[in-house]
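Given as structure tokens, the chain that follows is alone and in the form predicted in complex with heme C.
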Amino acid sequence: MKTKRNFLSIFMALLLFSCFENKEKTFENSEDIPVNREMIAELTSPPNVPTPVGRRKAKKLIVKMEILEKEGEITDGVRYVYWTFGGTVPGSFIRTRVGDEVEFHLQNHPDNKLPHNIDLHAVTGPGGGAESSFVAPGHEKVFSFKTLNPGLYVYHCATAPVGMHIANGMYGLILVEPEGGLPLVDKEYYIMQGDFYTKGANGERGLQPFDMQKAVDENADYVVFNGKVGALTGDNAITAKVGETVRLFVGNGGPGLVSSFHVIGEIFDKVHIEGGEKINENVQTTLIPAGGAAIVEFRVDVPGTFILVDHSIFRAFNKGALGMLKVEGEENKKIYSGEIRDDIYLPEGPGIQEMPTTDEIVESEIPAKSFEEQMKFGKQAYMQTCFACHQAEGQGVPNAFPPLAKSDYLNADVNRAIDIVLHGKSGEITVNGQKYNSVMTKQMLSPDEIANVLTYVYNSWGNSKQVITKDMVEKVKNKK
């Protein structure tokens, strides 16, 4: 009987043992998971993101956040001054793990203007945390928080007006891991859309103050990825070889938009819903809402460039929602052949195409006062119309699309290529030995811009640097 009992409480004791040891691995509350030692956070600017926690266990982690209000430029020669949480919109990427006690510091610089404030979706308690961190220019408020849902989370600053702070650029995320982190892959990115509200139109040179009526109507002037237009195209485009596994980590602070994010030419293997837990598989388009955010993953794998949109399409392509993801590698041409054959096939007959004629050819642009800004203003207007065409080098599409760059066709002749561009072209033509029969439609574009394309393309790549004026533009348009 006695080793009997003895026996039972032998074996109660151990399943008690391993209760407990397996309560200790997984902890059913979050709150539960104790802290061991104090950790300094990597904070990145976008589109980089900390190390991942790995297995790390959960820690006090110090964050130090800098409010910065400071000008740049949300395109060519178009300034805005930005509020920002470390210096960049969106702000520094916070990478935090599951149980974590984050210590957050958030530090307003003496120079700024305003106070401001954080809440941290990624907080439970009153406003995410605006009650207890709204700071004056100069000081520096501590409050403390722990993460208890893993999750990607949108943080912005939530001082009256509200609309305006995210509208000038205080937003960013926060990532929570979950015990044992995210599977790794090899590229992680940081990209968050926003909308953004100026006085004057989209392009309007100079220093452009904040428009709150245009907010108010959500009539955005500027859409774009990570704060400003070609803020990841060209040389800024984030990167990847075939093969690999990439996972970005997108935001949309707003604060009025909802995007419907997209990748020309993928289709994401996996998207974490909402930023939450919920895995969806071999998604086209996800939806991000305002103050929302997703985590997207997918393999790339054949060469090239993909391109990252809102696919509210005028957004990507006006407004610029717009960015690139350059992958190299060996081509496959079992999963992509590229183009095999050109045929021409006109069953409307012959004639050049017209886009619907609008009298909103705009004069009113300010026109170029030297050669410096001819050649940049041409080549804004280059990189908006010819390119998609002519390639961002002018180096031209094979068989389809002849080259701009080195051009024999276009350096034998100005008035001819004023031509081109005020009244489109069809019918047979030979560029450097090369024959191409297709079409170019009509560019709607004022006298004074096409003198600023032209020049750009006369004094780029190799041709034989030709300075074209507006007379010179009027003089071919008024023979015909």
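We have the form predicted in complex with heme C; now please give the form predicted on its own.
All you get below is the one chain by itself.
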């Protein structure tokens, strides 16, 4: 009887051990990891990412990706023909794990004009798959590969001329998670920088073709996140709540420029350097080469709008490499107090500011043809020129820059407003009962652009709904 009880105890212990120790065997070489069944890959458009792999076993992963050549808007009024993986720039996000056997179906839509292929930096094999995937319009190519190395990798088209295909938007990211998956966080987002080269100058409206010479010279007209100016601002901003952890999968499609990725007002707790396994901590700005990637992680401790930029800063505020992370929640005055006091500081005396005097202003090629176009183009000019000081909703910066929303100063005199945009202003003014003593520099805008931006301001945020014309601007300009 005692022997029987001992046998039963051993049996139960083995049963419990098998239940709680149901872990996948760790293999010395990734290529030896066996696949367990088959699944269709979840692909997502930016800034979204697929579900984390967690502790799932290696699978035969079926990836179906369609190439689409499609016209889109790179910024308000500026059209561009993008070449895309999955219909977006960047292309669809692919999420795998070490040991997956990926069966890749590359489909070139029959309406496309050109052949394409794909080079995945996660692939060990000739051309990263490019040699096996060259596909004409109306055809599909299928090839497979084993994911051997964990990390975040770029993929792109490698059809000649390679630079042109990448410059037109043919790039994306593929994540290979380690066995057991990445540690869980509250929010994950997909962001990819790219530089674009157009025949027209930045902001020149209409359908803009690709400019090969500018691309060769690396003289980009636009440097943007996720394919267009404003892709991650306003209603398109990514979001989080105070106390949440955020992971950004950040890539750089290039084709020419290196990215200095930075989030204004945050410090990266962890950076997976160049998308690999090595982790750096407490990083302010991380360098991402063209054709490279990084994973950045941080916890948001205070509410507010945090600005994502390429810290080659003219690219952010003048060419489009700017996004927003909007964080909601309770304030924490111990971490960030906000403004405590506003004192006067004039070490060199008053009146030392001088306005720029250059008259080199580029005229807009295509004037607005309607009120709706004035509002659209005016908003574009506002976000590029006025946003930093006067904020997205015209609220201004307390004690520094006056509000434009419901502004008694603005609404009292249209010609004065035109004159300030044309020639700048310094000295004390009173707006809505509050005194401001700052500097408004002369804005390098054409008369058309000034008419558009002021029409946008006057018809937003509770203002007087004035419509400003080019003739009105010219009349004020010629008085000087």
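Only the largest set of C-alpha atoms that superpose within 1.5 Å between the two forms is called the rigid core. Positions refer to the first chain, counted from 1. It should be emphasised that the depicted structure is a prediction, and the values quoted were computed from it without experimental measurement.
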{"query": "Is_shifted Met375 between these two forms (CA, 2 Å cut-off, rigid core)", "finding": "yes"}
